[in-house]
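Listed next as structure tokens is one chain, alone, in the form predicted alone.
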Amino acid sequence: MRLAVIGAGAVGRSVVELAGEYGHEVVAVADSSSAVVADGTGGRGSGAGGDDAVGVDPDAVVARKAERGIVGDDDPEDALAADYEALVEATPTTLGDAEPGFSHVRTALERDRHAVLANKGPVAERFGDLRAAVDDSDGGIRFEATVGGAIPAVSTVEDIEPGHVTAVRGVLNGTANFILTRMAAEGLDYDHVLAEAQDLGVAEADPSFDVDGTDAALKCVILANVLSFGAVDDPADAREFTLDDADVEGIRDVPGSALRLAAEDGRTVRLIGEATGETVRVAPRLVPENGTLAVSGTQNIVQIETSHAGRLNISGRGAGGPETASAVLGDVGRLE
């Protein structure tokens, strides 16, 4: 298939990097300020490596990233024009409106074509809107890589069927994992840990996205609305989330006192997202020292809890290029 992916941070690089391996093809790729699109696809074709290429120069375009930090000479705008079959919308989280991600996947569906989101922002803040743009084009979308990264959430889910699925809770944000791990083996409180995760880089300078619980909430939210409106006939009758129905606490405030504590009796705390077709709630929560949810470091997992098939549990890489890149490619693989 071929692919337009707009975003060239850690996860559109790995996408336009790995695409090849999974038989698809990239025929143009924009960042906030530029683009490179393939000859004879829409754009001018500066970057794409001859007359006679069909699709961009993965290797080139990283480089270009790296170096130069554009990703080739064309406007943004030329990517979403290009003669592409899926966008792969992997541009930075934005609450509210979910701009510009929202206006980018709708553009493609307005074109008939697919749309692929490792971008929280659209699916946890306008999933209405989505489903509304969907119902009036030829084209899809899947958004696998917005929960958990390389882990199969979304999917399983629909696989066993929405209705079927009572609630969904995990683990399902790495910085905040590797932060209580850390305070609960070394006895360490919040702030000593906090400046450790940024200095490995596990901890983003400004962390409140992740230390406050909006991204396990974002995750959440997406997963509450895949459950609502996956288990009625009517969309007009399923409730939509966005993150203003979440009930949030993060883990700023849990002392290290409270760790060990939780150890004198078996037990650690680790940050817990849980979604109904009902409620969302993401907060810090005893779970036991050996139990399934006590996954370490920045682990992930996702547990489901089934009607007819009991509680299933999925762990793995909730984030990273590569492996985030690994469920955006394999939900175009279902869209062809």
Second form
There are 2 protein chains.
Amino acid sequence: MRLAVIGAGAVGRSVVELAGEYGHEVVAVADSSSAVVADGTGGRGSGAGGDDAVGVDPDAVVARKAERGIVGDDDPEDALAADYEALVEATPTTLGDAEPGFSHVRTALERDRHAVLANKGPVAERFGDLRAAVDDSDGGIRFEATVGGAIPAVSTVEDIEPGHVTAVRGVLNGTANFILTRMAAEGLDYDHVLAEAQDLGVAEADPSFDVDGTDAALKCVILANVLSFGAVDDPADAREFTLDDADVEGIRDVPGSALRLAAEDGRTVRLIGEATGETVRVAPRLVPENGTLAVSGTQNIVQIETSHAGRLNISGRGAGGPETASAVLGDVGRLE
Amino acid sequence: MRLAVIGAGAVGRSVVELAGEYGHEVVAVADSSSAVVADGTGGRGSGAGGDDAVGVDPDAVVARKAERGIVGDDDPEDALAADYEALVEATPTTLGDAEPGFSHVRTALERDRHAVLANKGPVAERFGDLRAAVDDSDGGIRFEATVGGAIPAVSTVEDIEPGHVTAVRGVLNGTANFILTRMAAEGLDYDHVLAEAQDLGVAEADPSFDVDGTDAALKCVILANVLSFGAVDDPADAREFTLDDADVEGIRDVPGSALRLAAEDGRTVRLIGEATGETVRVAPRLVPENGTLAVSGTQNIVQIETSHAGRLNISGRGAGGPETASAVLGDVGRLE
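Can you switch from the form predicted alone and show the form predicted together with another copy of the chain instead?
What follows is the whole complex; the chain from before opens it.
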């Protein structure tokens, strides 16, 4: 399909770079202040091109962003108006009205195009509005990349059918998990390990989104929406969840002593999020040290409780440009 | 959809019992010598019935099989000729020509109906013939239940796109895994634990299919076929795998001493199967004692190596009537 990639951070750039391997082409890319739109004749503006390709030159776009901080000489609006079949929404997650991401998706749907989200904001905070926009459109939406990175959490829950899923829980934030893993492994305290994580690029300069549990909570809210809307025939009967509905506790107050005490009992501490069709909770929990939920480092795990097939566990890389891009491009394939 | 369930063992009976919960109805059931076909008017032959149901009475069928060893007074051919939309092939796995299962599936496809297999035989031994039959039919086939029970192994590999999957490996036989787990946990030898497994119904009176690795090998052959055929556009270019292509070693010769030695090094032994687009191997292997592949008891795990998203691990219940039936009924939903 022809893709417009909105957002040129790690995920957006990886989608631009990998799209060709999945049989798709990128016809437009936008960041917050600029855009590049392929002109459809094989020309690619500045840079190489030719043959009968109609997309942008992925390497040139990524290089331009790295060197000049922009993706091209067009305006972001030009990307939204381009001739794409699916829009990829990969701008930073925002809460509340989830703008400008929500409007990007709505624009695509109003034009009867598809939208694939890596941005959690619209899916967590405005799920009902998204559903309504889809109902009025010939286009569809998918959002695998919003939960669990490379782990196919959303599509697996959908495949089992949400009516047959009683709960979904897991380790959904790699930054918090890395910190807890290192605290347990080295007997170090939180501040020390946070600094290490920041040096490694695993935690951001402002790590609050990750360590306060907000990121994990947004992912659980999204799962709760999938379970809730999936269990009813009429969307009007579904309960809609937002971040405000989540009961959230992060890892800032987990002392090193708690981990040492846990280890004496063969346990450790992990930040566990859980969603049912009725509740969303994120909190540090004791788990068996060698058990399924005690994934290490930046790994994620999603545990699905089913009505007839027991418990399913899916673990893998929770984040990263290529990992998240593969989830986005997988969704594009599902929409074809 | 309207289903014909061919095979009234544990899986067939569970499909009959659970179909209603998934929104499907069973219009015919057959075992090797008998059948029951709903007459379509709401009558259900002997037993309760009424209202406007057109399917068989699940409880009556299961009870009749338990008490009399047959499912009804019709002939198996009547079930194959019934007015179903999807045929469920749940007869015992047979090798070589994979009959009669292969013919049951071919009959459904020739009638432009769908077929869902729990029977590994046709998918492992005659994948090319199955593909050809599907190409000539308006019906499709799915076979999630043939690999990993409740674990959505096949659909997850399909979703990632086989071209982006480099290998699939795992613990795919719960009987062998249970035996190895108990040998390691209790320091007992193979014959002792096999007897325990047979008492528990985890191993059959003739356990060779499981302990010689044949069952795991068939599952890996199926995965190799999925990878091989999925990586090419023209099926004529795909390499077809059968059980003969698999390099198989079972667990009969794993001595208790090997497990004790492994434990001193923080390892244990598991029967690991691996499939790529080129090879199929099953053998006992040393794995880290608390690592991902060291699932316990009758659990299964499937580990998928991907090109862009690292390694995905999916674990869960590998076998059982309801577990396998949920995989079958999930496939029916995907074919709708």
